[in-house]
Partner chain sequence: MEMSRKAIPYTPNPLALKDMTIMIVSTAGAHLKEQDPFDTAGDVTYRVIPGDVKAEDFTVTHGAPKEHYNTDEPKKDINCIFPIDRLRELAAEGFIKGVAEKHISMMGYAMRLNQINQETVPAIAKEVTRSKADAVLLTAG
Amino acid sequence: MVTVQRAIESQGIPTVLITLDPEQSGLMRPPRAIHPEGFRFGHSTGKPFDKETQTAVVKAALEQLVIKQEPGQIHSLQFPGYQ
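Write the structure of the given chain, one chain only, in the form predicted in complex with its partner chain.
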């Protein structure tokens, strides 16, 4: 996935990744990324129909686009609504 991200970014389009595998994604140095801590695969944004958590994760990811930052970091974030 980071390969796709890097290719898009190198074409001049900003990107942000939601990763649940920060170790693997970190090796590939994503331009911008968040890691929702403790989420299981299949739950990139949260559990089915948990609109509140899904919205919070999507918003947190999009906000990375307007924060000036060093590329290559994965921001681990907690979403207490996800159990």
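For the form predicted on its own instead of the form predicted in complex with its partner chain, what are the coordinates?
Here you get just the chain by itself.
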């Protein structure tokens, strides 16, 4: 996935990876990434129909677009609405 992210970035379009496996993703040094802590695989933005948590995760990802980051730096974030 990071390969696709880099290809898009090379065209001048910023991207943000939402990863549930920060150790593996960090090895590929994504340009920007967040890690929603405690989320299960398949729930990258939250559980199905949990619009509130999904919106919060997407907003957090979009906020990363304007923050200067070093490649490979993954921000772990907590979303209390996800249980």
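Computed from a predicted model, the values in this text were never measured in an experiment. In this text, rigid core is short for the largest set of C-alphas that superpose within 1.5 Å between two forms. Only residues modelled in both forms are compared. Residue numbers count along the first chain shown, from 1.
- Fitting the two forms on the rigid core leaves the C-alpha of residue 22 displaced by under 2 angstroms between the two forms.
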